[in-house]
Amino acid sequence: MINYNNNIIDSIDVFDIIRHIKDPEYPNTLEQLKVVNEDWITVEDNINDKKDCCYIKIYFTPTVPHCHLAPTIALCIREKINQYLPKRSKIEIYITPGSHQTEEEINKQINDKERIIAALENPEIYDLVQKCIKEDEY
C-alpha cells in the first residue's frame, strides 16, 4: 500500500489507485471497461493551506445508461481512495454528464455522507465493495 500522506498527489496517482477496481457485474476492471479515465480526475493539493488535505473530483461513466450498480461503483472508488489518501481529503464523485438516466439523483446520493455510511453498514454492500477493491497481483 502506497502512503501519500507526505507527498503531493496528482490525478495520475488517483487513477493508479482506482484503475484496478473490479466492476461489480463484469470480470473486468473499471479501467478495462473505460468506466474511469485519468482525464476525468482533478486534484487540488494542500487546500486551505493544510499540507495533509486535498480535494479530489472524479467523474466515472457507467457501462450502460441504466446501470443499477452506479452507486456501488462510486462506493468502491471512494473506499479505495480512502485506503490510501489522508482522511482529511475531500472526495467528490460524479457520473459523467449525460451518461446515465438518473445521474442527478445518483450524484446526490453518492456524495451524501450519511447515505455513504448507511450503505457501508449493510453487510451485503460492504462485502461487495471489499470484493471489488481487493488488490490482486498485476
Second form
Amino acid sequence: MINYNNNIIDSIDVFDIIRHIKDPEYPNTLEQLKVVNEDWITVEDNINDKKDCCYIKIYFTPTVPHCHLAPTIALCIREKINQYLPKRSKIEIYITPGSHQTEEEINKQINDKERIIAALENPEIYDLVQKCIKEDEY
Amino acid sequence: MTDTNNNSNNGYSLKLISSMKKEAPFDKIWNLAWHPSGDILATCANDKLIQIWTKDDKDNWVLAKSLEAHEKTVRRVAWSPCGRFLAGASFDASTSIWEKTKDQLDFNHVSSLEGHTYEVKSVAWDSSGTLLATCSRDKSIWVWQMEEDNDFECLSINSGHGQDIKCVLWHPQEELLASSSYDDTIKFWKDIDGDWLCMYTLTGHESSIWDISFNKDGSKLVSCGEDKQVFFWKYDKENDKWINIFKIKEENSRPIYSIDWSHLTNKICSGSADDSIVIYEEGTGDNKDQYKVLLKKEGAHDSDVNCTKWNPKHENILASCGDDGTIKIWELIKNN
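Based on the form predicted on its own presented above, generate the structure block for the form predicted together with the partner chain.
Expanding to the full complex; the earlier chain stays at the top.
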C-alpha cells in the first residue's frame, strides 16, 4: 500500500498508482513498456492553502508513433488515479513531445472533459479501461 | 486583485444565498437553466437525470422533481421562451422534450428527438419558441420546427464545422443561429430561401470553444474556451461581419466552461475549471468595447465550475453548478 506522508501527494505516489496499468494491447504493464516514468510526472499539492486538491501533470510515451490506443492509455491513467488517489485531483495528460504522429490532436482529445466522460459511457471502452487498471492480487 | 478574505473586488462581492447538493456526492452537474419566471431551476448531470429545483414555503431551495428519460449523461437543458417546454440534450444521442403542466411542477415527456449519430452536446430554442437547434459530436447541427401536437420536424441538417460542436445558441431577436466548436471556430447560420447557410466564421480562439452568449440586443457575442480566454465580438453592420473587439486572457488558470451575458444588467459571468466564478463589466462612454474583471470569486465550488447563469428576472442573482455536485445561488452586491 502507498504511504501518504502528511497527506501530501508527490510524483512517486502517482507513479505507484499508474505503473501497473496493463497496456490495452500487450500483456505488459505501462512501466515495463516504458510508456510511463516517474520523471515525467509533476505534482503540485498543498499550494495556496488548497489542501483538498492536487494538480497532476503526466507525460506518457506511446510504444509506437502511430499507436491508435494512445487515447485509451490516457483514459486508463486518468481513471486509475481518480479511483485510487485518496484525494481530489485535476489531471493533465500529454504525449511526450515527438513520440506520436498526431500528438496535438491526441493531446486535445485526451484532455477534453466531454470526450473523457463520453468515452467512459461507452460500455466497450469502459470494460477495456477497467480491465487494464485492475490491480492483480498477489 | 483578488481579496479572498472578504471576497471583495472593485467594491463588489458575491454573496452565497443558497447551496443545494445532489444526493450522490461529486456527481458532475453539467448545466443549469433558469425558467423564464426566474423562480425555477433545471439542472442536468452525469447521473442521467434532469432535475427541477424550486423554493419551498420557507424560501429554501429544494429538489422538486427528477426527470428520467436518458441512458447517458445529460449535457445541457433549455427552457422554451414561454417556459412551457424544457429540452434536455444527452450523450445518448437524443434530445428529450418535456411539457410543464400549467400551474404545477409536473412534467410530461412529450417527445424525443432522434437523429444525431453521437452525443448531443447542446440544445437551444429560438426567441419565438418554435425552432429548436441541437448539435453533436457528429459535427452536425439540426434545426427542428415545433408543430402542433408537440411534433418536431427536422428542417435542416447543417454541416460545416470540422469537429464536435460544443454549443448552439439563437440570436435573441433574429432567426440567426450561432454555434461554437472543438474546431476552435464560431459559425453563424441563417435560413436563406429554405437552406440554412453558414454566414460568418469567427476565428481567434486557440482551442475548443465551450460556451457563447449574446448581449441583450444581439449586437455583441462573448465566447470562452479551453484556451482559458474570453473573446468579445461585435457585429459590424457596415461591412456585414463579426469582429473581435476585446479579449481577456490570463484571468483563469484552467479552461473556462461557461459564459453568460445578463440581459438585465449587461454584466457577464463565467465559470472555470480553476473552480472560480468571474464577473466582467462593460466599459462606458468611449470604452464601450472594452471589458474589465469586476470580481473573481476563487473557490466558488470545490471543483470545476461547469455553468454560470444570470437569473432572467431578478437583477444580480446568478446560479452556478459544478463537478462537486452542488448548485449555488449567488447575489452580486455592491458594497458601501
